[in-house]
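Listed next as structure tokens is one chain, alone, in the form predicted alone.
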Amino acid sequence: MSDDNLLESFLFDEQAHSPSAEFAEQANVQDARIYQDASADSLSYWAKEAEQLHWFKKWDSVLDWKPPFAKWFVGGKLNVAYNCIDRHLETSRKNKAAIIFEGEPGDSRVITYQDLYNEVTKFANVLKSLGVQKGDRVSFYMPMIPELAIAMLACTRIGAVHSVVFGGFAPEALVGRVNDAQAKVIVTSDGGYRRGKVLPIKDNVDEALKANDSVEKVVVVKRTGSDIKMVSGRDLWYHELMEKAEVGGPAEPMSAEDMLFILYTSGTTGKPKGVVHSTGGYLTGVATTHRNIFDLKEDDVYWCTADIGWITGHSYILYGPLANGATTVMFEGTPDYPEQDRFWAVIEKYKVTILYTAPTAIRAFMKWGEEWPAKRNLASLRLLGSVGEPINPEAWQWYHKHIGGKRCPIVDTWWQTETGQILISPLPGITATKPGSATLPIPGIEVDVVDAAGFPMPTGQSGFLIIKQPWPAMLSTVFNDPQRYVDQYWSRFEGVYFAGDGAKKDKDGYIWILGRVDDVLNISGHRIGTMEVESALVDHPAVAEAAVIGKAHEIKGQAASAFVTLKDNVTYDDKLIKELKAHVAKKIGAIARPDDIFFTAELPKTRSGKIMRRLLRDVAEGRAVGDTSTLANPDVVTELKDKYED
């Protein structure tokens, strides 16, 4: 293609899986006319969905759209904590499990909606006693424990703005986010568990606050019993504050457009962006999508395996499920501790019915072998979900067969921190799914795939994914930097949101996400998405996972370098390298054949499972390796560098 920014697209897998008659008959959404109705009048569609929430005062207008700034449910007043807790107490959900907590060491807690009300109102009163008022920012730096959910909901109850910082970030990353938000209080813990080790969470907070002047108090949850330093006058124990706090108190009526939370997301350049989500539109978007896409039933046990430090945890562990009165699982540990069947043990223990996890986890499960899930009873599962990155067809098929027993629909979802809610996904009762495709935009959402000039691309050709009209849970701005909001998301194509992803549409209108447009290879003038080369490698029966990056090449401009993790019990040699290169050439074309293939036991990943290709580029180009503080295992990069230089 003539434009340097377009990706060439080679892979297509259009094998369709229709929902079973049994599933379709009980689905929450059974009539495909929902798409036409929502398209004909999207504002009426979203207004009808918003009416399923509790409003202290109904809105005056559904949408005030002054491109690129949108205000949803203008004039309406509601409270997120009230919607997630109080209104359920007037129903049979009062004594229903709201949160099931499974700690890494094996400890567990079940918190009912009544329990949650008691704990949230007490901590709301604690925050007020510490001087936190409506609009003040509270930062969180914690492991995946119930106190994190309780404290977030307490913020929403009193109108404080929360900013959760992923517990795996280093002190430098933490202080940058706390300083930008000008947080008044930090809620943290003495430590956390990670593969049997205790993480120094409170120590990291102490280090970060050496460069901060906004934080007045630090509230510390006792999780591990670690020996920590408590700064007199600043640091307070959570349990001691809660012992003195009273239960109850009103939920603050909030304007629909009031700021709900800030969540920082890294860009390719510059400081992290404080993505702002407001109250009414966000809650409408996440509640609607959680209910319809996951086909939520009253007796479901729903488990999203993400960390609450990321948007997936905000939207689909906490706010979406609790707004719908669901039972949501919070898990502190990792899939492979103490053994590689931990996920399946949790599903068996709690009879989980809906599992929402990431392709990178699924590929790890594939590497470990099907014998691990086979040891456990997964018969309770009825629906599977995928989130975080495009899922390659082989991983989709493995997930479908070995986890879902070929009976569970898979909802492959596309969305972002900025979108707040899922935008492209099957509706499991009516959508025929295709392995590797996120299928169709959900009702009320309009997307397209366009060329560099903004014109729609022909079927099967790849281009830029755009969102053509506002949606309820969209970010409202970048905190303290509205111009960055405009420049980052709305300047590439006039009047529409550019997602930063490449995509293609097939003959059925299905969307195939190709990954970030900056994750491309420019080989002899051909722009090839790294995801497509990775999918071709993972399609080989010996490969568990692959990451592909481009390195400088004096003739081709760039050449592909592949970092490959093999399945257990597979050994590598020169013959396998040749075989893998030939496999890529067969699946995509000779132009995509990797110049180099390096085998590694592990790829550099963040604790959320994202592969850090930036670090792989540093290794491939022989540069000094950048910041590794967010990696689950920083030693991986050193080992790769040593191997690459050999």
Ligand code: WTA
Second form
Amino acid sequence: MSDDNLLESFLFDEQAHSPSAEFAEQANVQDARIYQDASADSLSYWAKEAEQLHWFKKWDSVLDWKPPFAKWFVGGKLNVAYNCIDRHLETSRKNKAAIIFEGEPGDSRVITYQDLYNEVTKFANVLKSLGVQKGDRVSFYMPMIPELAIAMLACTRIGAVHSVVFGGFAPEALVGRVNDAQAKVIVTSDGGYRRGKVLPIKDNVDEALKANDSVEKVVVVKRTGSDIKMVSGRDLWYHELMEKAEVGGPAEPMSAEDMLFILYTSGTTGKPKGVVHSTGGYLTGVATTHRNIFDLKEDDVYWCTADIGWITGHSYILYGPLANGATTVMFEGTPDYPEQDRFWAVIEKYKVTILYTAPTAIRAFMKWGEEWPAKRNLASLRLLGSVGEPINPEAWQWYHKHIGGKRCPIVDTWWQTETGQILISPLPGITATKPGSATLPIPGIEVDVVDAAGFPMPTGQSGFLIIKQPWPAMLSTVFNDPQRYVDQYWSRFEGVYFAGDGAKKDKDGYIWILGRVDDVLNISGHRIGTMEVESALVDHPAVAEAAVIGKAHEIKGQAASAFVTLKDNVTYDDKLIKELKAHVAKKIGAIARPDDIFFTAELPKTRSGKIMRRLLRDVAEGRAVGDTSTLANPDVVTELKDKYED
Ligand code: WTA
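Given the form predicted alone above, what does the protein look like in the form predicted together with this ligand?
The next block holds the full complex; its first chain is the one shown before.
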């Protein structure tokens, strides 16, 4: 890892946007002293926030910190489903919409908190009847339909651990995750809609399970009515199980530090990491940030456009909003189906007030043109959010003007699968925003930008982003691999968390995230390890060696470019390029498919054999190639450059 990998910096846009007096006066957080108070005593700050949840038993100590292992709210007992559902039933929220579902074909369902209670308790009883016990793992591979939320909440109700696998992953990627988690049950569906076509979700599960011996039951939700094969004794229809299931039953009192879920994410090796989140700290972190950063009010209609297969969906479609008794919109479709105004149609239809989306989507909207949002009534919106990658100032301005009508504050929120909750973001009633900067660490969080030796970088200079203290929703470990947790996050710099991002701090202390500094790509806001793509390529019989880099991409932020050396006696042609791209999609999923494949006789390497990715990036992006003097084989780069220059 080196500074070489830091992405080009943005131009600092010094034009700050202060919150309007009108917004500031009604904001949930209005007093900037929250920062000083939280920093003077962060544990009391978080404890006060935790008190907003329902605890069956209060904690004995807020934090037990044996670096790098943290236990939050030790001795406390609570249940996530109880906090997200039961406690709202005793209030006027009982008949409030908890989930508004918009299906891709335009079907819609409103699920009140009472409905959610009924469905979740029923499925909790189903899980129990299938032999699922506290601590057992249940995997999910599903489209974005309400049953996904219901079944996840049902797991938390009985203390089972869910592991959601993004529905776009290929069978092999799915089974790797299911095997690692040793899941007993998979919840899936007969299919899913994607731009009017039906995805073969269940077939993928069948394919995946050929290489698995932990799964005993497959629960299948009927979504598309596709003709699928049900394996007798293993596969069960969700609706049949639910018909027989009873409503009600206890919510298991869980220890605050009990495992809540596992979510796999890409890292610097070929094997994704099972990031483990635990109960009390996670729920405290997501509920607090959701309330304060999105300025949640009782009558808001809140929409986070992420997929629940990623952390953003876990924390800010489900757990944060439901813990706060919000109305959360769940959308199955894509932004351009049936037309390029689908998001704006959904906002108009449900009078969405808060929209949380990703820069990659905003850049696509810019390309499609402002006439699409202009056709729709977006007057209900009052706050906008951004997540997943740095937002370029141009996209920020477009979002501000064409979606927010210049009246909505934008919260650019930085965080990760591992952090569980937002850590760097404006507080919309207080913080002046600067387009392109996630601004400041939230109250109770301390971050810094350091050099390779761990010393703070001077203002304006790029370095590594670190987090200086534990925070409630932090990952507790890597599933079955605590050493990887220690090595990956806490060993690069002594006693502090290494985020894997490059950043700068400006004169006002604002953080400007510059992108990953490790071998992780961020494609349309989705993390894909270069090693994963490389392994998929090398798996193809024609390939001898492969190096994958991220190349700047107008819409996706980054796209994968692959440099491939072929085995002797293999000749290359366009057909092989197509085949290799398809091979990656088949092994990992379409999101990992490289945009370009370059063939080369050799990869540029240092004398110690390390691939010089920086030079490959220069070639892929058509730049003048940087210093090649440390290469063992400097000619390779010139040859590559000559070959691929237009
Ligand atoms: C990037 C998604 C700049 C960053 C929540 C991080 C961002 C990675 C931002 C985590 C942001 C996320 N500005 N970069 N507002 N938000 N990132 O685990 O590189 O899918 O390390 O979590 O996304 O991606 P992950």
